[in-house]
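Below you'll find only one chain, the form predicted on its own, shown as structure tokens.
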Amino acid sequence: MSASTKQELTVTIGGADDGEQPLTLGGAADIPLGSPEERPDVAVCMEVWDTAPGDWPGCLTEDIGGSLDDPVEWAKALIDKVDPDAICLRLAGSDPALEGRSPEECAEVAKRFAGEIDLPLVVVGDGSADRETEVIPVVAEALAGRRCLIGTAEERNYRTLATAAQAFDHCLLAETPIDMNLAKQLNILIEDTGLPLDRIVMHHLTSGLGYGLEYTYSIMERSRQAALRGDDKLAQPMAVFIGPETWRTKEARASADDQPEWGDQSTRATLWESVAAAAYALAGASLLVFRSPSAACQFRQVWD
């Protein structure tokens, strides 16, 4: 097996501004088994919203600490606790059900955030493909020169987002619904727009622990194996958003009063997130996006 051709591609984000260290994802030439010394690096990324979430459990907000009303202060609190490799700014405020911010307002928030946070950035919208089509290109222009990982590109909006990534020198997060053939097809379509394969990171629409993780695991594992066999259309590094999937489960959200037999909510929820993260790291993920700083630290203790 030739490691120069049969391995994951590498994608580098960040590093464009003075003082900001670049983050290289991917490049694995084997499956991540064996001793910690033989495992590939897995980047820890922490999720920050541009507006305070209204329905997160108290144990999660207490774990984060700091002010969730200000994304910069939120990010700094996470940096102090976790020392993450990257920060993910979710522009949830563009959702009409929350702040309903315009693309220009989102760009102002993102630009201020980028000016204060000296880490590689992942920047995603509110989860609506139609809304992200409007918001992300404007934000990408505002962050030109930072080489962010922007998203999320899917079948309905990939042309617009790929064009923005190419125009303003960003990388692109490509999302498909847990299907290896669809992931490969989307990568090919994005490449056809002119964005090279080494500027794409895959997201297989991962599931939470106990809610389909094993199926997503198998798709990610097969994608890694395809890369090791030389398929460059499936050789992109993979990202997993652990936090959103964990904190929508009843096991993480139920209080000890609601489910006394389940034990302390904070301990239980933190383990729910860190165990899912460890599983996806074994499946080949290169970038893990957490919400709980305690879960991120637990994962590092296990993985490192």
Contents of the next structure:
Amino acid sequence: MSASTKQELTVTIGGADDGEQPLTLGGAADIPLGSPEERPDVAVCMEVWDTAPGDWPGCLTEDIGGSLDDPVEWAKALIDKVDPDAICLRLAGSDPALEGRSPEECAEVAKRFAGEIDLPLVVVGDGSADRETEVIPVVAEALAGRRCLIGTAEERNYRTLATAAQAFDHCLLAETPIDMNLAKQLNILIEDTGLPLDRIVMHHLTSGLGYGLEYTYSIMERSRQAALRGDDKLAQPMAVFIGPETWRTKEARASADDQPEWGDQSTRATLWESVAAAAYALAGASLLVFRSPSAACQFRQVWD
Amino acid sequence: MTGLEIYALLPQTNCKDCGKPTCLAFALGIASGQEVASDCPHLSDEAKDVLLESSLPPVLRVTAGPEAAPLELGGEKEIYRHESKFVQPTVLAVSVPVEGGDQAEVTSRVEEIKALTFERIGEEIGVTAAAFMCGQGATAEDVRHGLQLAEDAGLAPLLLCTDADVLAECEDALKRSKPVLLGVDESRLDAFTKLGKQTEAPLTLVAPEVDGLVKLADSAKEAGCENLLLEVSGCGALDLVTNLTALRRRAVEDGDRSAGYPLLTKAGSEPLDILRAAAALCRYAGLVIVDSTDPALLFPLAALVQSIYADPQAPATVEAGLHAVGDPGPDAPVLVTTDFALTYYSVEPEVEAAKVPAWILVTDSEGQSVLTAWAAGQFEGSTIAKAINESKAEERLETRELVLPGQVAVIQGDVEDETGWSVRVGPREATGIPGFLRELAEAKTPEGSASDG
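Moving on from the form predicted on its own, please list the structure of the form predicted together with its partner chain.
So here's everything in the complex, that chain up top.
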């Protein structure tokens, strides 16, 4: 927590178990590729759901391959294809519209999953701040010892989630809507609960290509510059959930029959994800959560 | 330069011929970019040199193309777009192989390129240039044919031709079309600077790294050519971006004029080439040549240009009020959303796709999305009531029911209280709109309402 070092803080997740490689995010001393020495490692993380998603386009589920009914099989298929740095388990099943699982049932699912997957884990809820407030602390306890990145803390529920991260030795994903001041304020509030600043990863509520990237891109560049000026309240590494954002867009979801002038859906949608990922990596992201294994592999091939 | 430094160079007579009351006011205006030095008719030659030079942007403006449809490149001032914005959106070009003999193939390729436009957020984006890449068999006639095709198709011309005889033979066409001339490496510098001076077509200098490029630019300038582009050749994505970033930093931070020219990047025909080009485009590539006419490759790239060159401080907006989609009647459904262009243009195509005529009521929410505006208290009952009043919706429509975005279902009661309209909660995502509107329309038909009970 030294305010004198003018660079991005580092946050390490995973590595608690024997044999599991820890993943360190952040630590940049310049803008990405601002000099030949500044070649940031950008972590590739693949998203897995605890329940089969109903409405994903065929080209995406075929790309993933394997069964989406079982999160462990799903994760293993992705590990084979991508060799990711981390896996993001989304506990979508707590949503009453899907499985309506209780916090304890979610914890059970997460624990079984963590037992089978020895990669650093990102664990988030179904997107409802209220349900995440109930689910994530119970899951955090069940995963104690894994040093996961848990989330998503927002202004409304950060206290509960930060306390859980502190109690069970996890890192915390802190989300604010495309605003530097709100991001800084949330980091300060979280630090006040006792969780150190180097256990927080920022999420500036990123969006897909053509759906707000134009604003988030600059907020991320500005965050990085604040870190380089020595502001340790904005020096947290940044995560981008580019997979989920991409597959909400019409440009990824429309088939070539719907939009013949847009060309092949799989090619287009994969690029819609990987192009945005590359842009965000250049804006300063350290952790990219992909949904499509082909997009992740494309990004890796260009970035390595 | 500061206002006072500029003032020192002015005549200091307060003659008002520039339109400002005093020379000092004029100087301050120049310093802030509001005035241009050339508006003073009494500048000394020395002052002209200093002021006009210092008013040039770090990345010089370069023009190409025929007079009727000039291609503008450069003019950039920033390393970070949030400092103001990037000025000249990256031009996307697609290559056209010219092998000689078969002009029909060239013609059909140009036709394909012309069709590579896409409609997004109320703008037309896509490919606006064609790069003619001459092989060994290409003749002056082929070059003339290509340049004419580009002009007819409204595409800016780029030309790779290294055969001095061919170029000499079609000098008249080069003078007219002023294509961006590609592939000027060290070995071709002498021949091409001569051609550049004769035709005013810009030259693309090519070298594998920054220092070599800057040296080439120095030599070109010495030879009298200032209309230049720079291309870093033959490196992977990360080296490419590092080099482009170094060039822009050198131009902006160090004021190195020889690094301050528009940057060109070539991409191949595979998705990975597109990704490499995308990275280059985020970091300053002003002209990108792709070797494919596949819209699935070009659409994502065009959308990225649109994003990176949007003004990050001024959200694009649409006009507040009632927007008609598909000729709706006074009893058609009314969907409410904010004036943020990205929001509106995710809703509008979905309403269109539903094929149910409807109204979209747009609130004045200062260009924020629904969730952001709601969080800021700028999308609530009173905002929506104001939109209803100002659009005279109650005079124009019979409908008294609003469809609210599903993500802000929580304000349903407030909206009902403030507007006096009934409120139906719509889908959370715009993609749910077609299904929602069709169900709504079915429920309104007599059979539908009967089965609804």
